[in-house]
Amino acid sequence: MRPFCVTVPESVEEAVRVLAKWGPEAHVIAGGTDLLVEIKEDRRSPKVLVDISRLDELRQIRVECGVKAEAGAETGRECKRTDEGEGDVVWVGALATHAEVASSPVVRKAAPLLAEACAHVGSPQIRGRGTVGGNISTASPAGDVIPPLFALEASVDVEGPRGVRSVDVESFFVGPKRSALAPGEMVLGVRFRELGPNHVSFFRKLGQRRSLAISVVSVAFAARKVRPDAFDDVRIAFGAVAPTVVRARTVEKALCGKRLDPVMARQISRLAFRDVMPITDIRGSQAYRQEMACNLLYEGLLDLLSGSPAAGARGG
């Protein structure tokens, strides 16, 4: 291992400065429960380590009314609706671990199924420390938290040298490990509406093992139930089935409208085999991460159906 210095900004300014001089030489590091073990292994050699863990601006978890933020807002806070029929957005700060965020009333409100993500993410130890930014800034196809955040449309707002900027979650991610950070930046945190009363939604992951276990597959879903057997508003995505979490837009056009039923939901969720494309490696193959990406959606779809609790229903 690489001997490597540590920095411990002020403010957020000084963290951008600090990246913009040191340029790849540096890293962001939280909560340090990937990046300590690609130093040890050797496959990260940082020449400083930028420590962001006590810019406590970065750990909220707000409501804001309306889409832009309000200065000063206060975690919890509540606040009433701006537009008929549109949720509040909520904002998710980098360095709130996922314990914070699996046990947040804001959270388990708005978004119960990022709520249900963070508690699977690792054992209790790493769900103390490790961050929502961290998850999102390491950009592992198999990441718990984004999923989820592609299921709400989140964004995700950056800083850099030429200020704050706010990306769709979809084009955050572009590869295997890559992001569309830029030289100098660094996340902030994330911000998406809140599901509505009648929306419905789920998240469910298979791994080697129940607990302590890298996402083998994993599906995030959420949708509005316009009856006991139909949804509109259907946004499903995938995890660990291709270079970057995927939006299964296929199902989604199948599933809006229509009325199920076990049947229709099974060939439905056989769909998911268009959407996805899956490599094998040591944790399965392509064809076991095709077949249990279907299965995955149809369990959370007979969870719904049958109003189980399981399904992290919002409201109606």
Ligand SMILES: Cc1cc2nc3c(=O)[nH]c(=O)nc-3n(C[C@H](O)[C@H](O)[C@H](O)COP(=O)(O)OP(=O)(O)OC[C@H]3O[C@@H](n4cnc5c(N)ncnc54)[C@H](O)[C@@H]3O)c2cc1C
Second form
Amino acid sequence: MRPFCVTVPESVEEAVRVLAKWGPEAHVIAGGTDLLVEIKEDRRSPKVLVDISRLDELRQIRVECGVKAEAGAETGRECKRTDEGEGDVVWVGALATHAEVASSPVVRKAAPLLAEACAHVGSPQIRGRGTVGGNISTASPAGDVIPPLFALEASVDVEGPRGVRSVDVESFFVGPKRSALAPGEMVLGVRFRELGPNHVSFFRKLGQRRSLAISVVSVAFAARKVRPDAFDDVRIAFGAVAPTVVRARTVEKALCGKRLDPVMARQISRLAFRDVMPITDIRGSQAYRQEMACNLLYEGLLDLLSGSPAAGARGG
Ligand SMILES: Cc1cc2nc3c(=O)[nH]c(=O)nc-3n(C[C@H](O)[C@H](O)[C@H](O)COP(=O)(O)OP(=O)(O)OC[C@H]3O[C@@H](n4cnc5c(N)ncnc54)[C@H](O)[C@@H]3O)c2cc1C
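With the form predicted on its own in hand, show me what the form predicted together with the named molecule looks like.
To see the whole picture, the full complex is given below, headed by that same chain.
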């Protein structure tokens, strides 16, 4: 392991200045659950670690309604809607940990699939340290936070030497472990519109064992229930079955407006074959991943059709 120095900026501007000065020699460190493993194994050798843990503004989880939330606080109050039918916008800061997101009343209400995904990351220790920003920036196709963000059509706020910009989540991931972050940029947080009162959602993950396991396949689902057996506004994303997380647009299209029974749900779930392109690796073969992608989706749909609380309506 090569020696490195650590700097602890007091503001995002200062962090960005250091990142811009040192270029690829500087790495942001948040919870350190990914980065420290890579440094120990000599897969990364930064000269400077930019420890962003003092940037409390990046810890917030808030409902955006033009009022700035207090640092470190969560504001779950109702906002006045300006556009009837459109939900509020929720902002989750990059430093929010998986444990904080999983237990956040704001996220559980607005996007239960994201809370569910965070509740299934690693172990309690990993959930207590690992952050949303770290998960996104690692850009692993198996990152559990990412499929829900695809299904929520979230955007990623980033700041760099040229200022702040917002990138839609699908454009943020450009390849396995490669993101659209430009040199000197860091992630500030993610933003998404809350699911509507008639929306249902679920997140499911298959690992090599039940806990402390990286996903072999995962699926995030959000849709509006228009009848007990039919959905529209269907958004589905699969993790660990392609170089980046992918939207299952063939399946989405087939599901929209279709009245479902278990047989139809099975047939449509099989269309996931067309949307995924997994590889074989130590965690699973290509064929296994393809099968499991279809099965995870099918199971989730069956739960929705049967009204099981395991997959359900937007929390309230
Ligand atoms: C035992 C174990 C189990 C795990 N289980 C899971 C699991 O089940 N599911 C899962 O998805 N992941 C899992 N992980 C991976 C990891 O814990 C998560 O990806 C976590 O969210 C990473 O966040 P972090 O804050 O620790 O990131 P760090 O380790 O601090 O950083 C990770 C990378 O992101 C960059 N980075 C961090 N924050 C920012 C930012 N704001 N802006 C720009 N770049 C940034 C860093 O430079 C680094 O390249 C596991 C890891 C371990 C060690």
